[in-house]
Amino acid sequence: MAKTVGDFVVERLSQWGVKRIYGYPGDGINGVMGALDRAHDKMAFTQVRHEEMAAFMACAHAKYTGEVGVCLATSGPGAIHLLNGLYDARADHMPVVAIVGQQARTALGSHYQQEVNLAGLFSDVCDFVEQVSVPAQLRHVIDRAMRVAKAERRISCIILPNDIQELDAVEMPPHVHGTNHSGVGYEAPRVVPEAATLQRAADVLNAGHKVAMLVGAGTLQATDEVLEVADRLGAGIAKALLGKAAVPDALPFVTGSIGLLGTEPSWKMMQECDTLLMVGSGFPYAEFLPKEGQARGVQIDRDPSMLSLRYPMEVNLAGDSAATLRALLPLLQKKSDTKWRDRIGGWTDSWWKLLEKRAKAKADPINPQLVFWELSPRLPDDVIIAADSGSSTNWYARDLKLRRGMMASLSGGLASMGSGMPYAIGAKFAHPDRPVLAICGDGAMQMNGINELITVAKYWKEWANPKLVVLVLNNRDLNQVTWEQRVMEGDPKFLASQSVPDFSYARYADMIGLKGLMVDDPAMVGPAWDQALAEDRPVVLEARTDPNVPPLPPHITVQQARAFMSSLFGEPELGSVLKNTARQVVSRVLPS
């Protein structure tokens, strides 16, 4: 059989280390979808619920392995169902590839069914978007979609017109004027700023006597650098939510998450700080860094247009983290003086003994910090975690202890809901021996978790460790838009917007093959995560959480206060908030 446009693409996908492909079928895209049969030898496809599910899982596979994601959609509404996803890659820059078929060329621009602008759809969330409209111009464009991705990190859309994927492909171009010969590859340099560049960094950094860290996502591969920069500058490290698993939470130093969802360590080390070093991290609220003029900063990051946008650094250093970092640690002076640090070992400590005290004080029925709190350290050693957005975050951000070796992340700057049972799915496929969590709100399971269970249910005897454990805090409440109206607005609790049906997510899970497990008291929380991490099948575990236990932020504004203040008056489960928030605060100065 000769090959085809759709069989041409396949082939040079996997010349270029693809290895899978998430995606839904359609009569738009059948040619590629052909082709896919024909090499299921080299390439896979994996089939999802729905089209954004397949930018997520191709997202998360670029996440958790650092190579390109790829996805595929059918014309028309397939391709424009891709776009939440491919939005979320692009905010937390990761390389993805979307291959989105179109119509026949000869009905384009005659109102035709499903014909839509696809490239101009695209072009605002991809930075390279090209329609294929002949078969010598397919090889350049796989080339250059590709290595845009990769050299980038962002993302590249290539469309493909139905009737081109049948044609008879054109492997070589001819050699003549308007043609291109592109090929294969791409290996990332090291990138290290200049030595007298470094110098006044180090300068910066030497003078500082309260130095403070903040890493992020940029640094997951630069755990040792950071480690050993902070203790020759006796800094503290926060770390952005992306970047949670890039050093341990145990070490002393280690002051957790910052911003909304971080701690109180984190926000005292940034308020007393003289000196900002900020690795490998956007985080975007300015209000919870140093105030302006308070800290001398330098920056380290590998997009220069992200060097200086949060704070204004005196030394910017564009670079990989790991990299710099390493050229850095020479020039930098071993302090002497442990005041510092002894002072942010304090705060920590004493910040995890509330979070105990938190995590166990009463709620109806389980207070969701207490979820977490028994996760914690039970969690595998190996094990992969993906969040999703929801009140979930907070617990996952402030109450999980991450170990060197876990690998952990969430749709960060997009913070999508529904992305957490996706990102474990991309997650399990990406490494089918290590054991997954996927952590969600009943909202999120709701909007689209439901959904990609089945998808669970269809491939989890392929895996070869089939160990994938849901988490679903069902509170039959949006629970973190019900607290940003309370606390943020001056409003009650919206009913109608707010209250979610209950669903019995554990009974479902049983139904379509998987194991359900559902806890509603507080003593059986961390038993019933033993059972669910030792079955030999993907568990749903269903914990029925209060949705009134209010998540504190690591500093409340005094505007924040008369929000909450105002809210009260029509709040129609006031009894409850006002009982959680009285525990929550009081644990704070009481024993129990």
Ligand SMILES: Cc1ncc(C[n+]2csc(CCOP(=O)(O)OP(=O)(O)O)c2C)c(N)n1
Second form
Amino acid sequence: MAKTVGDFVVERLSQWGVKRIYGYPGDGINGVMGALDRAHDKMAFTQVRHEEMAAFMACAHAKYTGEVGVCLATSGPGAIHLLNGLYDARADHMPVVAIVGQQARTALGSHYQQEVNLAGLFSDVCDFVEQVSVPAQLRHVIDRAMRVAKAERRISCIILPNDIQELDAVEMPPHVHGTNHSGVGYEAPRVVPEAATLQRAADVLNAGHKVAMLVGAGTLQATDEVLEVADRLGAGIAKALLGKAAVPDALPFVTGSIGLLGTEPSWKMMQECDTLLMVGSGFPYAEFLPKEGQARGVQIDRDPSMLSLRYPMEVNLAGDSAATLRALLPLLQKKSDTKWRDRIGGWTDSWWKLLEKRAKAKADPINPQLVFWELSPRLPDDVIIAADSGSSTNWYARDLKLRRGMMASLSGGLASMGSGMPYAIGAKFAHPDRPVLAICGDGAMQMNGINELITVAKYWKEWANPKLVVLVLNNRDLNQVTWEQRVMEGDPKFLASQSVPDFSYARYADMIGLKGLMVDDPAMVGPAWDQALAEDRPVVLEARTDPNVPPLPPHITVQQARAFMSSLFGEPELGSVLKNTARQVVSRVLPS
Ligand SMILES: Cc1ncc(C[n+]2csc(CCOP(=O)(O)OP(=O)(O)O)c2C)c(N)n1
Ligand SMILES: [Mg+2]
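Could you drop in the structure for the form predicted in complex with the ligand? We only have the form predicted on its own so far.
Below is the entire complex, every chain and molecule, led by the chain shown above.
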């Protein structure tokens, strides 16, 4: 049988090293589906419940492997469904290629069924988007889509009208005017700034007495370099959410997360530092960084457009984190004065004690922080974590103690709900031998997580290690936003928008052949984790948590305190809110 355009798509992607495509079928893309079936020995296909999940999984694949993630959808509605996941990848600079079907070329422009201007639709999220109109064009479109994604860490989209997918492939375009003869492959450079620029940066860092580092996703592969530079500079290290796995949490000079979901030591360090070294991070909230003029700044980022964006840096180093930090090291003088580091160590020490007190404070029935406190020492060494967006992100950011060798990510820039489950599935396909943990709210589970558990039920027996634990914080509330309404807006909880129907996540898991566990007794949280992590199949661990434990920010402004006070007038859950806030605040002022 002659090779079709569909076959060529699969074969070329395979030459680029793609081994799996996440997607969903439809008549706009059936020519590629047939090809995927014929090429099943070299290209795997994961069928999701909803195309948005395919895009999230492709993004997760990129985050957990460093490779290009690929997702696929049919024309019209299928393609539209991909968008949110693609924006997630774009916001976090992840390389993803989307392949979408389109109606037949003969129908386009006729207000045809499922005809959508896909090039227009994808033009904002993609850096490269092209509709293939003749087979001879396909080779360079695929090569360019892959190269743009891989080299620039951007989103590419290939639009394939369905009638073209069945035509004979043109493997080698004619050698005539108007054709291209593209090739496969890309070797990433090692980008290091000029020696003179490095020296200027070193001069700033050497002159500082109180150096604060802020590291992000760009340092996930630069753990040794970050730690060595921090040691040399006597610096503390704060972490942006996407960089949580960059350095271990238990080190005394690691102040943990920064921002609204961050820690007090990170806040204090930024308030007091005289020098800021920011590496591989696009952390957005400038109010958590030093005040302008307070500190001298040096920043390292592989993407020059991210430099000096949140803080006016004195030296802007465009380069790879690991290589640039390595090149800086010989220029950095070891600080002999340990006062600053000791001060940071004092902050982190009392912070962990405070977190323990907060986690162990009474709540009804379970304090959500306790779930994370009990999990930390039980985290498997090589676990991969996927966190969703919600109140759990606070506890993930603050309470979980990650160790070296673990991976962890979430929807950072887009902060999209419903990313936890697909990220976990993407992690599982990327590393089937490693244990994976998803951390989700009940709202996120009802948005799409419970559907995607069906994908887990469909595939888990293929995974070398079936360990996948999905923690669901069942608080019957869209809790993160409920607290935002109280603290930012000064409004009481709006039951109509915030209450989430109760649902038995554990019983549902049992029903679809997974293991369901439910815990509603604080004394059983530790044993529940032990059991969840010991099962021989994917587990849903449903924790019935109290929605009225406040996710206290590291620093409360007068405005927030006022708003909170005014939200209490008309608060439908007043008694519980007051009790929990008092317990959390008392654990702060009376740590003993
Ligand atoms: C797709 C999407 N819709 C809405 C939001 C706004 N949002 C952020 S967190 C949140 C509540 C999440 O609720 P749940 O999953 O139950 O977690 P909880 O905060 O209760 O722990 C909402 C609505 C968002 N980030 N993403
Ligand atoms: Mg909830």
